[in-house]
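Just one chain is shown here, as structure tokens, and it is the form predicted on its own.
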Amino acid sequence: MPVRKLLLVAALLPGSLLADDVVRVAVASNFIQTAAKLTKHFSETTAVSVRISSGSTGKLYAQIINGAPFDVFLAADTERPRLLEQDGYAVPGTRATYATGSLVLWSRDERLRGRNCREVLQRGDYNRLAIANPETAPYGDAAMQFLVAEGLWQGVSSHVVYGENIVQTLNYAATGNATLAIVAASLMSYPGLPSTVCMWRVPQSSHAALNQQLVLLERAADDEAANSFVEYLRSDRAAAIIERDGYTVVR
């Protein structure tokens, strides 16, 4: 049954055709909140359950090539989906950019109230700077690119603490274990996040574009529910949800 027809049937007869299907999705940490909103809407429309596993893009990629039973991968970069497609782990032609993100320099430290975060970073007037691990987290790689491009790396390198993923990186600053953090702008609405004391938007010109791509994994090539979910992620309805969470979507 064609994907579009499948979606129509599911919408008209919720709970019938696809009620027992489960789509297993690996999601980059920065996108976890938005993914939860998307999967909720998709499940309400189709009665298909979606199970999300989140982590850094690099670690999820490693799990996939080592046999983790995911159907769809929502990465925070373009490189890992490209490699999965190239090496036969993903269905050719399903790779697509679903969102483009951005970075912010953020602090909840009251000692920085009324100050400019960028100037604090420049002067080294802080304790720790948290960034995500550049080896496994695309947002950490972009943060590193910014620090190097701005000539800041030599001064900050001894103060850096690395988060395993972008959510852990935010948590370092949210709990006071780091004065500053360079994190995904989309996380500024993260539940329970302390009030912002100082925030500065990192220029997108200072790092490679944070284009995030999805791909349907080979194990789910003939899975109608997984194909339907990928089709949904490319829809205008999904794009509207993604944009509301602070990402850019090219339609």
Contents of the next structure:
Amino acid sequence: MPVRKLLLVAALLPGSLLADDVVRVAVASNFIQTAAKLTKHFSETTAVSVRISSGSTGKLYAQIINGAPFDVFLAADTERPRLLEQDGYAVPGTRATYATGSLVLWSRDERLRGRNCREVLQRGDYNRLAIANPETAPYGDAAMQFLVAEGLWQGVSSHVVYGENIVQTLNYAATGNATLAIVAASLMSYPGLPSTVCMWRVPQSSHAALNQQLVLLERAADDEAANSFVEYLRSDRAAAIIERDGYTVVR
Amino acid sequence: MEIFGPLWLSVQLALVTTFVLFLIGTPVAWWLARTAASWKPAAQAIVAMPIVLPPTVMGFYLLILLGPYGAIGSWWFELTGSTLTFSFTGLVIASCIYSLPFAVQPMQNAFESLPRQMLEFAWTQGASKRDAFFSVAVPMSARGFVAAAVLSFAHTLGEFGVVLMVGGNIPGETRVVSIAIYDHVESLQYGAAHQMSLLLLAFAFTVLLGMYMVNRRWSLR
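The form predicted in complex with its partner chain, contrasted with the form predicted on its own above:
Next comes the full complex, and the chain you just saw is listed first.
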């Protein structure tokens, strides 16, 4: 093939196949908004481009151990990063807590106007409550812990619907299909979210801490761009962005 | 390990859907096969759309349409006090739309290949249009009906994307077998995922094998 044709083909290929100054990041759904802000800031200062894939922590974990081409994993829990480190999928010593999340009970349903969300949940006079799947999504697990701890689980279980990840859970309530949803507080700044009718902050003491950890994955152990991205995520400037989105960061 | 719960739910959904699609699909197919209306291609295109559209498009529209603010959902909500989404009834509606072409197209093909003289003969012998349909058209189109039943049933059993978007994953109500498998894979319960997947694999092969064997026997006749 003439060189010119080869160049043409090369120009049509996705950038990732040619240059490796691309960092591929797997991000838990609740953090996607913040991750987008962080990567934008990072890319502006370093000229490294970052590609984000999002999903529930459980799904991303399953993809990673089955060979998905990710360099960095921003999970919504500590368990999956720990397992990845233990089983040799992540670079030892790179595991770190980058954010601590919290939950809110939220509704856009006009019929709840002027009422207290928490009370509605308690009295059970609503249609559906959406939580993320506790099996796969840490925020769903925390929501369930809260409901069990408050003695509400028995009462709500006939109302509960399960979102595949935390953003789908919010979607169920945002489209009005579920009256209430228990979601990550960080999602409250989601663009396009219908205006809040009632919201109640779930006390962090009612569930295990929602510590979110990151790891550098084994395939990117020597990748400079990926290493610098992880370093950036643990910087004060990144922490400020993360905190602005409603998380707590231990510095 | 709950394997049969989700599987049985899927089978129920597929059976109900196939039944409803026979009721809706037969007149639609009959009309499509015999009409000369100028908008027949448009009607055919609408029927065939679910083959082409990604399940996410249908899931998205259904989530809005069946929700409490949607055209169908709001009416249902007034009537029953609950939403159509996250319910078995909602899944039946979704599946009927999703599997519609798989019921209509085989029936339509069968009706189109009916020799017109047969029906005309029945009419001249004094049979009403209804009689002629049931005693001549239906038996002669048996092959089309079998294909429609098998394909609607099997296609509904294989439904995933739409249910993921409007189902809400409720055990015994909307957690069908494809969703259960997805959950098992996500939570690394590969054992359960393997068992269910293998069952479905065997089922899909058996059903299709059966259909093609029947088809061959018919065409040799």
